[in-house]
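We begin with a single chain expressed as structure tokens, specifically the form predicted alone.
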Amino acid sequence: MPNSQQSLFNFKNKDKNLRFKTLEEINNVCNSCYKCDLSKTRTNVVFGDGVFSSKIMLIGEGPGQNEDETGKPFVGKAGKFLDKILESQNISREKNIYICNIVKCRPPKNRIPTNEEMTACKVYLDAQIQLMRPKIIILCGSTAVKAMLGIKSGITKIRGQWIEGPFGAKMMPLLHPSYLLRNQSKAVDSPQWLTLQDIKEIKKVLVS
């Protein structure tokens, strides 16, 4: 199991200190948050989308331009490709998955969020996870993996592996859809083929 000592997210002994009681309350506070400089350039806070009562949560890096404009995560080209992959196993944000990000505001020019920005936003993701208590958490892309697990090894080395998560959840790193779009091959052992196998494994555990 990867070493998580450097993770930004530590969920031990937090039940007694849960600040928020409802998803709406988290969303309202998040929408008026100015704790980091991302708040100065955002159009919309991108809080989350999907079925909050579901057993599966997907966590990405942060909003891009399309997400900043619409206020919803993963709605651009990469997001539509992600939807297609998930729907191949009958997983969708309309039915049975909740999608959010490490940071809720778009970093300028879609750069990787800084540790300070991720730390400023962590209280909101902490609360989303604590309230939802998902059975499965998908860590989509290397930034989500680094933030949640605190590891420096490449995501290609750990994608598809089950990792112990908060509140008994199982976490699995998944290649980011933008990376998959740059690697179009569907041949055996290609990134797209491997990702499909990962989604099949996720669905298997989801329904077990």
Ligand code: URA
Second form
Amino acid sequence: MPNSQQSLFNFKNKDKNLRFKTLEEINNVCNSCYKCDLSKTRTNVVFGDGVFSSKIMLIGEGPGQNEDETGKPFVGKAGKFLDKILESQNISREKNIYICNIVKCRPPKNRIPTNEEMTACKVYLDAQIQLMRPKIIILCGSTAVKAMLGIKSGITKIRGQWIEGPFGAKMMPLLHPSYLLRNQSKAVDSPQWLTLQDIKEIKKVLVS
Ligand code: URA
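If the one shown is the form predicted alone, what is the structure of the form predicted together with ligand URA?
Every chain and every other molecule in the complex is listed next, the one we just looked at coming first.
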């Protein structure tokens, strides 16, 4: 794992954080969390959505306005585009993927979450991963890459690569759908074209 010593996540103490036995338990604690200031401005905690018993987890950055209002991750414009990309390979939150974020509450004005906020929230993602044990973890966007791998920049260099993840999971960085919406070209080697190749590779490993 590149530069893993700076990752916010440390899965070496495998069972230390596993005081949660069910997803519902994690959700309940998370719903009444006031560990950081994001709790003061949130409307809803955005815990996760999709099929928890599936083999793929997608981790994004944090909720935006639509997500804060509905309590569901990736339901705004970027989320709809993400759904479209995933559905091109027959992957959907109704059938076979679980979607969550690094932070569960909306950062004001959609700013990037601070290290303190990500650290405060990490116990919930830790527990989600430990309980789900996904075969594949998609790191969606540079904040998810930074939090999980400790890499600050250069998602364009590492997107599409398989990286060893916790509990034997295979992790792949993927360009964030907000970035893809700002780059509409579908030409060969464009961000959207590259992302389609990445999702095809993920599908190949999923069914293998
Ligand atoms: N962007 C994210 O990273 N996560 C969401 O839930 C929505 C938009």
